[in-house]
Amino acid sequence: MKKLLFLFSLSIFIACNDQNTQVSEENETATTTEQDTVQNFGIVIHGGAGTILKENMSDSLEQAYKAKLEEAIRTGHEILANGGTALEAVQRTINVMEDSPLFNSAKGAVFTNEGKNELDASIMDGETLNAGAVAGVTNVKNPINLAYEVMVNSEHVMLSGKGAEQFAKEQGLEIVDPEYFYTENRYRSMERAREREKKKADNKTAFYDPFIKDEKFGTVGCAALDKNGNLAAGTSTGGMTNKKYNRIGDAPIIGAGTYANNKTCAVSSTGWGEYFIRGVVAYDISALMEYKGLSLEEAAKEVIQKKQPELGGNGGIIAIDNQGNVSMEFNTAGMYRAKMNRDGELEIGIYSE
């Protein structure tokens, strides 16, 4: 009798141990999964690419730029950890960039061969493909807030010039006069970009100035994955250092210089403009991971190093996928970058090390 009630209660033992295990694994399956599913986000930035290197970067400039990348990345992180939008993840962290003089966007912008600045940004949802742009704007203190409003407030995708003044007063923008947006360093980056053109001129001849490329460079953008699964993407720049024409770059052109859709990626662009809206770049990107099926870093290598060197363009792109994947893919000396996951993780990198 006693070894029947031995081996009953250890068969009761065994099952109620079994049943346990069992639950513990169903309950861990199910913490994973839906951390995988909610709790999945990320957040990436750029500030410009083009020739930097550090032999012409001083300790205390470099550490500027990690200061305001990371400030400007944490701004978004926090946003999304707190369960908030990727839109507005992107604008806020873009703020922050565009008001530092560090960045050639809204505060820090180049200026025109005529010393003004003349402003783009663009934005776009993942979810709807709805987006918002403005080119050429000289008096709205953030931009990218310009760009939102165009994408919720109008029926519209983009406007520029006293219009797109004229709405963001109507919306209660920030105006600002244009003298805010002057900085030394960008002034003098116009006069020399002036006299170099005169001495072109002057001779009748083509030379080969390594500075003209780097006048084309120069943006800021984020792209962002919420914890609902939208991805969001925006872009903001002062342009061409000492452009004419109310030249327009491709910040401001959905596919080219911003892009996002749900069921490939965001992305956001920098570098010579006229090159990424001939190749289109940010829709390119996701049509490649949509179409071909190529992951995001095969895509991004795909338009970067091959696409676009061969068309003539150089620069570089931040992008994220709809599972948290990440590209800062360029290919020029170095752009400004950082990268936050949904663990808190930082990266940021300036140089093409």
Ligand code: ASP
Contents of the next structure:
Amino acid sequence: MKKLLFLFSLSIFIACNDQNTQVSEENETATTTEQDTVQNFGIVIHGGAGTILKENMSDSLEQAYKAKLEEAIRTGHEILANGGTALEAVQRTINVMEDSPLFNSAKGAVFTNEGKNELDASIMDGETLNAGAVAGVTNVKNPINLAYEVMVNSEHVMLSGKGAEQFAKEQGLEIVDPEYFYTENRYRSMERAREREKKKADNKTAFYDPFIKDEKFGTVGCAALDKNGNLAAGTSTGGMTNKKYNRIGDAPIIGAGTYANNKTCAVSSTGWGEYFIRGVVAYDISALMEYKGLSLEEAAKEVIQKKQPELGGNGGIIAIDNQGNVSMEFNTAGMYRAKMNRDGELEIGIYSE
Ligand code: ASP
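Give me the form predicted in complex with ligand ASP now, not the form predicted on its own.
Expanding to the full complex; the earlier chain stays at the top.
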């Protein structure tokens, strides 16, 4: 009987132990799976590239730029950390910079030769390859929001001028008096550019004098990867100081100023738009990754440090790939920029190091 009891207890002990091992193995599997499925995410922004030199910048202005870049990127990062989409993060991050007079975008937009502000913006969804863009709008407070509406609520990709403004009204977006976009700084820049142009009237190649120290640009852009592995990018700008004839730059051109594709990366450009259009910069970076197997860093370097300068263009890009790797490549003296990863590590830069 004792022997039987012993055997019975032994079998119960073995069974329990077996179960425990199973449970702990299950736990282990659960933890690994959980870790594997916690998607990397991240965000990167720019506030324009150009001749941005430390010696021309006061400490207080530098601090103001850094603070606004940080506010903007934290806005998007928080959305991503809470499980929001890359598209929403891009839009809201850009809104912060659009509302600031520091950047050449919405509130701080540069002036046309006629003394107006004509705004361009675009946004792209890397999951669906859906995109929206607007060009030459004069009374929409946040052009990136209009680009988003074009993407989700119209059958078109790009709207311009009066039609785009009509669509903005119909979508219930905030419309402002064009006076809202007036900033004295930017107006003076345009006047100086007009003066220079008068002096150079015979030299057609110097039509734009884009990287004069005080007239640096400040287009804004953002690229993000969300927890679901989706990429998005957006760009918003006033274009180039003293622009004429309803000139449109690269910012609202999908593939030049903005591109996003879950297969590769999300990119936003800033710089001399004519060259970025001709170089199809944002798409070129994605294509180099997709067809040539280059890493994001290699592709960005190839386009910004080699192909653009060879063509005569200057500027930069910010980009994030589908693994969360980030690039902030520029060939000018500076680019307002910031990046933040999943762990909340923040890096802000202005000048080239
Ligand atoms: N790329 C913009 C444009 O050409 C300007 C800029 O990024 O500074 O309109």
